[in-house]
Amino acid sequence: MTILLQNAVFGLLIGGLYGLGAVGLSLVFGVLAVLNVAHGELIMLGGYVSVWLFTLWRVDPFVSVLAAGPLLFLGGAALFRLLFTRLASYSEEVRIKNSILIGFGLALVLQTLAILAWGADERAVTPSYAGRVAAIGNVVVPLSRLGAMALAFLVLGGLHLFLTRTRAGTALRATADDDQAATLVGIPIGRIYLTAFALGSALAGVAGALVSVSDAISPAIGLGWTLKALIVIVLGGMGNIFGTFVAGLFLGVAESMSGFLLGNAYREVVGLVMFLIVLSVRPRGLFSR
């Protein structure tokens, strides 16, 4: 049961970042229909974000969110402008065709710009409170996956009153309702589009930074990225941002419990074959309504 708990514990602080780097994602799926398959390598920028900081002057992965967050943010609302603004005035199928085709070409270029930038090595970020750990009772917490869960819940609870108690808040979730409508009633829809785009990059520069926290980045990491947050948010709902980080748990959970009972081979088929069930069988997600 030690063991057992060991790994659901570890899976739960995985799933977490899994949950916060699929938000992102979902929220521009729900708001904008489109599928921007680069979102992995918005992640990875943020991890170098992240690794640039603390190389140079020595600054806390945790207080580079600060940084990643709002560089991310410029950067996504400036990739929306260049490459997916044209696409808010087709509809919503050629959007999702469109946008999956412009963000293929568009992650392959950040990885080209990413190992020329940087290398094609992988670099790591090394606090001093890397390696230390908390035990509670027999299981055992590493100090720097609590830290990046804790701060992933304060980012989703900030996120959530952004779109419960705000007006632009309200008007991204008006326009992910019924976009004709929230044009009729005067909301200016091109401006929501850029905001939920550019707030997507943001929660993916964020969950990069705490990936860097526990975890080696490199230009390679995109793509694998990119297929969990896909993963995650067909379990939880298309445009649903509750159920996409409670998926990210569960995914994250039942990775670790597979790894553990079947082996480390079978961690990332596990997730594939949750993904093909609930598009068979569920096709709207687990948490749809």
The other form holds:
Amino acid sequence: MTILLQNAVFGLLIGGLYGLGAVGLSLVFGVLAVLNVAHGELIMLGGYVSVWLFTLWRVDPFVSVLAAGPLLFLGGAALFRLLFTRLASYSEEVRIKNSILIGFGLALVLQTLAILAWGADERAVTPSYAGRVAAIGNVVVPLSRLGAMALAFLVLGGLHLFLTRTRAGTALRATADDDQAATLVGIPIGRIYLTAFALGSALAGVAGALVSVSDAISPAIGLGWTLKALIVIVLGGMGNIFGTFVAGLFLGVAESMSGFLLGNAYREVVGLVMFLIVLSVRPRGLFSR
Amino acid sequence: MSGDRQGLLQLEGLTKAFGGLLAVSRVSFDVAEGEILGLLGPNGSGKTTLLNLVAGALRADEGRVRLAGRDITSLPARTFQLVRPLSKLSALDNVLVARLYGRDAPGFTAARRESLQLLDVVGIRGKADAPAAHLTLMERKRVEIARALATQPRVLLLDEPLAGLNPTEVDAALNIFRRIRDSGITVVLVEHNVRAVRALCHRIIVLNYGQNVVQGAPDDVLARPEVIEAYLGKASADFQ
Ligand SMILES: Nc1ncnc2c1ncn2[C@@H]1O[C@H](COP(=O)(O)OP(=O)(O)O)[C@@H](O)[C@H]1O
Ligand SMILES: [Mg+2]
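Got the form predicted on its own; any chance of the form predicted in complex with its partner chain too?
And the full complex, kicking off with our chain again.
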């Protein structure tokens, strides 16, 4: 029983990051109808920001979040200008298809650049509190993961406030709903697209820095994160922040439980199987209304 | 400025043809500030086309549109028209986004407060958080009107806002429009419902075959034999 509970706790803690990793992708897809399959690589870059700052100046990874977010925001804006702006004038279907192609190319380039810059090896951040745990009864909670989970939740809360309590956030939601109607209201949707992509990238950066708190970073981690994000989005339903977060937690627990019950080889399989089942049975998402 | 005496909105010889069909033909009139002008005419007489010309959604072949003396004929689409709702956003957000991106937009908090007040004016404050897609036709029309008001238009263009409503709903809508009228806003109203036109409008213009055939005070215009024959006979039959 304790072992089950322990696995559930681990699953929840990882799941928080799955949720955060997926929210940026979901936001970009919702607003632009651009499926950025290089989202995982942006998470990887966020991880390297943290690794870098730690290696150079021993900057705490939780502090590095403050750098990874803005840096990836700017990087995302540049990438959007460079690669995705022209897609905006096409129909939604063309946009989705072409953005996947562009995204794959971008993923390869970013991966290769990361190998050139930092080598192919795993790099880890090792703050003083790395191994520390809190014990609740017989269940052990790693403090660094708990902190990452808490911060992920705060970031999502902040995102929710941004989307519902600011002018730009309201415009973002309007554009996601119907970009032509949004244009008619006078919303400059070109700028909103740019903002959404940059914001999605910043969320990836923050997620990456938080991943570095407890996991090693390497140039190859991107694809795995993109896949997780896609599974989480399908489970949670598009454009629903808290649905996405809950779906992230759900996937984390499901993976961790099945890894324990069926053997570690089945960890990832469970997520993909859920992905397929939900796509065929409830294509609008498990938690959508 | 001479805009006041000549009218806030001035149409001069507006003409628009679709292929060989002359949809609007040399229509000229002024709308004074604070006036509610009714635009009547049988189906296909060019009312919607005329509103689109004024709104800048269509380019005129000939003629001018002036707003407060300024020529706005060839400016891009102006936002003082009814636009389609954002169906996933709440009623409040629909109004809010219009307020935030309208004329003289205030900060977010003030815009939100004003949007709630507008929902109050149109009588659906209770549905503020409901997604537009979940509203009834009447409720959606109310949201549309609140949105149009939220952009703080100099001139509000309304194309058959009462279409599809039952008599009780028309009464409710009339109350809303009276409040809008009393707020001093300038309105061009296309409407088939004669009772509504009589109740709301200061002046009426009747179009037929794209031409301005009659204009004057509602009671005078609606009593004219040619108007009754060309238009009202059919329209009042519609509303029996
Ligand atoms: N986009 C268009 N293309 C071609 N003909 C049009 C178009 N819009 C309107 N018309 C024609 O112009 C005439 C006037 O239409 P409209 O302005 O919609 O009339 P109303 O609103 O008074 O019913 C009609 O004969 C209509 O068929
Ligand atoms: Mg019409």
